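Presented below, as structure tokens, is a lone chain in the form predicted alone.
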Amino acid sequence: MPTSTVGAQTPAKASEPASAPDPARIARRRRLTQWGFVAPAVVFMLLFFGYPLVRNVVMSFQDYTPKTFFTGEAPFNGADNWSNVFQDALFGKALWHTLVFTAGSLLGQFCIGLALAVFFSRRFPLNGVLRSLILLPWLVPMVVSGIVWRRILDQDTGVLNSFLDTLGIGGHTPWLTSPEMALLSVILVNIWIGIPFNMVILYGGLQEIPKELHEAAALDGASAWRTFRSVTLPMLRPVVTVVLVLGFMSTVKILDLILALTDGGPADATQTLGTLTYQNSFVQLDFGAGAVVGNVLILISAVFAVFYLRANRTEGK
């Protein structure tokens, strides 16, 4: 039988030492990979946020009219647009209405949302069903909510006045047609819409608070209010910051709800910076003045965005 050669070994050839990887090349490739992932987001932000922002700032210093769309001519007029807007009494009124509308909406949404979040943090039958139903106002489009509430608050045929008339309280309240009541009515409708958002975020924050802290407070003899004030609220502070800042940035620029309810009236009683921007740009076709008011809104939102980022950074440390 032939001799087996399975176990035979041939002398291995001496291999050349592998060259060490170039650290600079690896770092360069890693940076290119990182930029490859970031580039689409950067391009998107520049095209859909950066360019409109710069264009809006430039437009605020131009005499931009419907004629510009045909001729392409929009001569610079310096600070005339800014001067005209700031000297207009309607701008000051709209700014005040915006502050009142935003402050009232945030206060109502936060307080009621926090109360509901605390209520639903306890287990009871149909807890999940009720929480799901409360989310409905948040899911309905803003325009639809505005139209429905306009019907409800109608002075003559509205459901609310009919109900109040049945109770004998007074069923002819001009909720949307009185300059004294219109802004309050719009604020109440916006509170109704924003409660679910506040409740969901605050409810999630409450679930993250360790139960041991409440148990320790109970063992120390703390009352429910003392526990809430000394344990729950401090632990909720980061979530509260997020809710208030995001709520502010979404409320300060609301347009569709006010247009659906009152269209800025009556007698400009519900005119805000958002509706004033719309009126200047698309009703009076004064695009320069509309750009000025829009820039003011952007500036206000940017200030609170910086506050939000700094608050998050501080909480992270």
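Predicted model, so just to flag it, every value in this text is computed and none were measured. Numbering follows the first chain given and starts at 1. Note that the rigid core is defined as the largest set of C-alphas that superpose within 1.5 Å between two forms. First, how it differs from the form predicted together with its partner chain.
- Superposition of the core reveals a Cα shift of less than 2 Å for Gln207 between the two forms.
- Once both forms are overlaid on the rigid core, the distance between the two CA positions of Ala267 between the two forms is under 2 angstroms.
- For Thr71, a C-alpha deviation of 2 angstroms or more is recorded between the two forms after rigid-core alignment.
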Contents of the next structure:
Amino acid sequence: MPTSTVGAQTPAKASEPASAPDPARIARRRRLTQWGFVAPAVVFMLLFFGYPLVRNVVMSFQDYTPKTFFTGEAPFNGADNWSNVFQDALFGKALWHTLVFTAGSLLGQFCIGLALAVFFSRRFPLNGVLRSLILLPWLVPMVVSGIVWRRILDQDTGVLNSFLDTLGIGGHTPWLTSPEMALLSVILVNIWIGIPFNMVILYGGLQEIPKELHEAAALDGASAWRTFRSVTLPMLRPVVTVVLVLGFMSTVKILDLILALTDGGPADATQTLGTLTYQNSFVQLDFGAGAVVGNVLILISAVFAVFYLRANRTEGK
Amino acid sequence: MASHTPTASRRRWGSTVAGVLILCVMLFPLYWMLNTALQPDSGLLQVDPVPGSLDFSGFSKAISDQGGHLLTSLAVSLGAVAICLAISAPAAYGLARFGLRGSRTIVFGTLITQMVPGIVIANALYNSYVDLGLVNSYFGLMLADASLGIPFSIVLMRSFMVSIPGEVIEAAQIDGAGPVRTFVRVVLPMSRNSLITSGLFAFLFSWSDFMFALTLNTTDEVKPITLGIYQYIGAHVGDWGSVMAASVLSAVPAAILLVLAQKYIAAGITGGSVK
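Return the form predicted together with its partner chain of this protein as a structure block, the form predicted alone having already been given.
All chains and molecules follow, beginning with the one already shown.
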């Protein structure tokens, strides 16, 4: 461990014939210099992560109105924001959409990502080139991907509907403009966005599994599917946990994609906790209500943070 | 063994064909972005599968409308990278080497920060930014965007710096170099790959940021390309050619950077995880 190397070298240094009179003072000064390396990062993270977390809780008990920005006054109003938000039917809807969006996205991204990872674990010509080209969508900002898909999914002039028309199935589907379809469409686009990430991490996990295990299974006469289920999947479990938890973290808070595709509509059909926080705070300028929804979002993330840390700990063993 | 027989080789090329098909499906949206960009004035019509003749008027319009926002993105992202590296490189070294009390807690906290939803940060930050006069300022947006890269960079560089042999650092100290000198003259040059990797990811995070751009700016003074394109479709729904051209342009700097720095990324990532 890094600590031990430093620890071993400290006494060696101290035992040198020091010309300085006060070793305690030198040690203190040394510590101060060392903390000087770390302190800016700690301060930055306290300001940009710690402070917002605390401030958000305080704000959820304050009354913000557009007037606040002129007067600077945001009086405390007890639990009013909380009860207002919870009584609003939109909150329940947004919570439900968030869960459906997150679960659907994760399931799709993971299954397709795993299938591709297994596929690319085979040896075939051009494997490496194709595998790295699949990462290209990563270069496009998510909001831009959303806009490109908005064009593709357009009901009358989008290429998806004209393609389906040619095949004679569906066609003229209102992907983004009907409340019934919009959430599904947003999930499908997010699955597309998440596949490369899932594929890369799972591919890495697959490479770590010792080849002998598969050979042994083959010698025992296990079918490919049986080998996959009884050897590959169990060995892959730690990586699977990490992929799913990281995927959850990034999906549950998505804002750009939904704003670019549907702006939360139609008829709030794609409103999630993330977009609702934005709407409350930056469109209605009711930061108190926005803070309430934001806190709920943090709470949900925190539950999964616990999962993540436990997964990390068991992996570290 | 059996891989040299003709059937096996044919099967392997069969996988290549399947791989190409998968790639075509996955990359179709990017192709469509380029295709639409090259067929302007087709906004309200269906787009041809292949551009009949290349028309770059969408690009020239995109550059005249959005070129400034591209420069804004570039300036903000470079600033964010500078802030990110200046803060996280020393911290990574300190956390990797000094054995300070509380190091573990700090590393743990760094992991936790990656779980805080951005919109929650923006929510609280906006009000402080108003008080501090950082709304609509380049510096304010650079700081906020740096927060996207800092935790990632600390974790990445720390895992690299842990692997620097202790003898190298001790040798520098025996030569009389203090911690700062050792860091600048020995540690930073040795960590070049992980610095480039961190900087690259910090750039990508900042370049694709939309949320801080949307929430921390109330005027058009500081408008990165992501916000520019988003507002573009609001105003020009009929003109998909230029919207898509702007989208293509938004991917170009990141692509150039990745091609140029490819070997550093691979080296940085493997150096960080394998050793």
